[in-house]
Every structure is written in C-alpha cells, then in structure tokens.
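A single chain comes next, written as structure tokens; it is the form predicted on its own.
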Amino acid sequence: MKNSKTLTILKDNLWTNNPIFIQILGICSTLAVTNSMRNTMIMTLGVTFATALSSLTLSGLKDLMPRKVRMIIQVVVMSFYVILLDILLRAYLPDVSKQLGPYVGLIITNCILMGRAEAFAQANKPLLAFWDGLTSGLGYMAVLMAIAVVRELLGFGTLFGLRVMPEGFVAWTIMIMAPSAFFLVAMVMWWAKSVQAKREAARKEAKK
C-alpha cells in the first residue's frame, strides 16, 4: 500500500467522509448504546472488527463471486464475523454481552459494513480494503465515543462507570434517553459541516 493512498483513506474516513456526520450511517447504534462509554467502546470495536475483516475477505473473493449472488455472499461473510464477535463476547465479557443484548447481532444491519463492501472492497485489493474498513470503523468510533462522554457524564455523572462528578450533582435524565443522542449527533454534524465549509471557502479564496 502506498503511503499517500493510505493517508488519504485515513483522512477521508476519519474526517472528510466520516460514516456518522457525513454519510449518516450507523445512526441506530448511536441512539442505542451511547449512554454508556463502556458499551459504546465494545460496540464500536465490534463494528470496526467486522467491517475491517469483512472488507478484507470480500475483496479477496471479489473475482470469484457471481454478480447475481454477490450481495448474498456479502451478507453471509459479514454474518460470520458478527456471529464470531457475539460468541467471543458471550465467552469473555458475558456482562457486556447481556447489556448490549440484541445490538451485537444487529451489527449485520449496520450500513457501514455493506457500504464499505460495495463502495471500496469490490474495487480494491485486500490490504487496502482492510485498511478502509478499519479506518471507517475508527471514524465511527471517534464520533460515538465523543457522544458517549457527554451522555454518560451528564446522565450518570460517571465515565466508564467511575463517578467523576461531585456530590450533589443532579443528573440530566434526558441524557440517558434516546432523544439526547439525536440532538448531539445533529450538533456534531452541524459543527463538522461548518468547519469543512469554512476550510473549503478559505481554499477557494487562496486560489484566487
């Protein structure tokens, strides 16, 4: 992999074309798990794991897949990695697995996995596809973890379950409810698009 291309993919997935605030993908899990940093971290690591390995596998198989059944094969491959992740969580982190409940299995419905398989893995070599899947997952993780910090801190007064707010702190009940995630995601989108628009305007101005 050429360094210039890997850096471009990294920048694209973390910022320029981030899965959450640009592509608007994976929003359901944003609402479901971001009131707990621990659960958010496990979920986003799971999505990163599944996306990276699915992209790697599907890129390696792209020349062998008949076009008519390509999407069926993609779903089977993604399901394999999601099931593997679910088994590992049940075996080694049973408490987290119980708290996340059906959301781990629903990773297969996360649009990021299919999106990267169709948009990138089908047209690129396996290692580059793996890097794209990995960085897409990290871009997704960065946004969700930032939202989880705000929701857990204001909703429970804790971070990773450890109390950090002083005695007498009154928790914001709205922060542990799904609507707060909508508002926070909207604020992140607004901020990111504003920054990108200002940079683009400055770039055009500099060219004149």
Second form
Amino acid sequence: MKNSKTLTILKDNLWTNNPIFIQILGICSTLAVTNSMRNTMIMTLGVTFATALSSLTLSGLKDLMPRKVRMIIQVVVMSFYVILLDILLRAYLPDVSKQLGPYVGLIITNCILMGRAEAFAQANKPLLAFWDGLTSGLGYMAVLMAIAVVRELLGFGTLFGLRVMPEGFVAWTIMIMAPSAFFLVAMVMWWAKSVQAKREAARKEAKK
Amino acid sequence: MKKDSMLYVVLFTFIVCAAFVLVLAVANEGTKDLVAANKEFATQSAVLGAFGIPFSGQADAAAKYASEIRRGDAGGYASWAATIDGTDYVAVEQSGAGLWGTISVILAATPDAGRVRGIRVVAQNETPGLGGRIEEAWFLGQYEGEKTTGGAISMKAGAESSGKADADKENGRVDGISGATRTSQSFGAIVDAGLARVKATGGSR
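Show the other one: the form predicted together with its partner chain, since we just had the form predicted on its own.
Whole complex next, starting from this chain.
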C-alpha cells in the first residue's frame, strides 16, 4: 500500500503531473538557465534540494501552524533553505556561485516550491512530503536538462562545456537567447501532451 | 492555547522566524572567512592575470601578489603597480555600464597608457554566449601588448568587425564580438576610461 503510493508520487511528478509541462510552473528559470548544461544541473539540483527540504519542514510543522500565517511561514522556510544554499555555494563553490549570480536567490520565487508546499506538504506526512518535493525537483530537472542539451549543443556546439560539434559548425545564436527556450518548452509540452492523450484514448478503448 | 488565538499566532511566527534566522546567522558566520578568502583570491588572480604574472593555485597567487605587486589608492580608487622584466606597469579597476549591467575590469598598462599589458574581467552580467564572451581568452588576448593611439584603443564593433581577433599589436585596434555589438562598444569605452585613469595614476607616482 505504502509502496504503491510512493511509486504513484514518483510517476506523477515525473510524467503525469510534471511541474514543467503539465503544471507549467517554474518557467522563468527554464528560460534563463537552460543555455548551459552545467548551470542547469546546478540550478535544478538547488531547486530539488530546496523543494524537498522545505516540503519536509513544512509538513513537520503543519499541525502546529496557524492557518492565518501559513503562507508567511512557508516563505520563511523556503527562503531559509535557499539562502543556506547560497551561503554554501559562495563558500565552497565560488566559481559556480559567480556564474549563477542572482539565479540562486531567485529559487525562492520558483513556483514549484510554493506549489508543492500548498498542494502536498499541507496534507501529508513529512517523509512523503520530502519524497514528493524530491521527485518534483527531479521532474523539473529532467525537462530542463533535456532542453539544455539541445540549446547548448546547437548554441555553442558543446555539451557540459566540452566540444562535440565539428570545428566548422556554425552556432545557432538564437539557441543561446531566451526565446529559443520558449520554442523548446512548447515542443516538449506538445510531445508530452500528445503522448498522454494517445495513451488515455488507448486505455478508454481497452475498457470498452 | 488555541491555535487561532492572537498570542499563539504571534508567538509561533516569532519562534519559527527566530529559529531559522539563527541557523542562517551561524552558517553565515561560520563561512565568512572562507567567503572573504574566495573574494580576495578572485581579486588577486584578476590583478595577476592583468599583469600577465603566471600563478598556480590560491596559495601561489597570494604569495606572488604579496611579493611582486605594490598596492596604491591614488585618488580614491584601487590601483596596483608592478615591475615586470624592468618595465613599470600600473593597473586600475574600472567599471562601466554594459548592455545588461555593470562590467568591472582590471586593466594593466604602462604608466603613460602607451601600451596595454592585459585586462581581466572581474564582474559582468552580459548575455551568456554573446556579450559574456568578453571573458574569453581570444577576446582579452587582443589587448595584451596592444599599442594605444593617443591613450585609447578603437573597438571595431558591429558591421566593421570581422568577428575574429585582431592580431596586429601596433594598430591600436581590437575586434568586437559578433552578435554582441553593444557589449563590445561598452567594453571599448570602459577600457578607454581605464586607460585615462592609468595615465592619471601613473603620472602622479
């Protein structure tokens, strides 16, 4: 019983209720960081860390929390983890911290954190909320990394900064700019929704 | 105590905030020295880079910085001086507007601003892959040893740019980055302002 619930959450957050292509949350950061795989990796790890731990903490506090100040406390907890992450990056990975600049601080405004806190952590046990936050972060990471692969490969001709394309390859400047992420996110949504719709139709067919 | 009573709400909020802020304060205090050291290393490596002094690692950078570079604060801004192979050079920090935000560079040149020694970018927020390429070696390398024309270097940006590095060190010209015309122009202006500052600093020494 318990096992099936954790599996359902995993599948939901990675596929049927993915934060990017179904819930359409956290799109701003998708546009901003996905032109380099390294930045995307660090950013999505940061979001995963912050979502998982803030969901865990908020779920732990939920029985003590007065409803009136619910949102204030949620924001306090999320900012706490994000600032902690920022401090750790500055101290131990200064290069990464410099590259990401203001993006780390902006994780606070990523709607996935607030969305999971409101939609899941409010009503579930801490460990399950932690798992939900973690898998939401992974769902976000999967989509962003897929977009980053395309953008970095076509925009720079590299993957993780390593040259992949031949010397004569002409980089697509548009791929480096934010608008290309719009096209790519839209294509991912299109693909995911058509696959899901097809499966839904097949399931209904089978029931008849 | 009732969960909705005023006292409980205020107490709860206060305690939660105090607890989280306390942890952050401890984390900040605990990493303060490390962060300061990282910052210092960033400045030192930029200064050494601009002077063209090679170093390996953080400890080596600190040692070379201490032994070979003289720090000065003429006229309220940071400047550095070093003698390399018998030639004096002066470096200054110069900031200016880029396309998106402030670009800060450390620029080393001869005291009369007649020839550039080197430039390092300390901070910038230009478009990654376009304006952000001002940090790349091929671009900054154009300035190394470049002769100035009347204390300035002209930037061939936009249509006149070939998009490749200008290899001629005597013509007082560098090539801008194709696709980043505005950033290149801003960068050229910052370098010229820096050269004027080098001249002012160099003359007063």
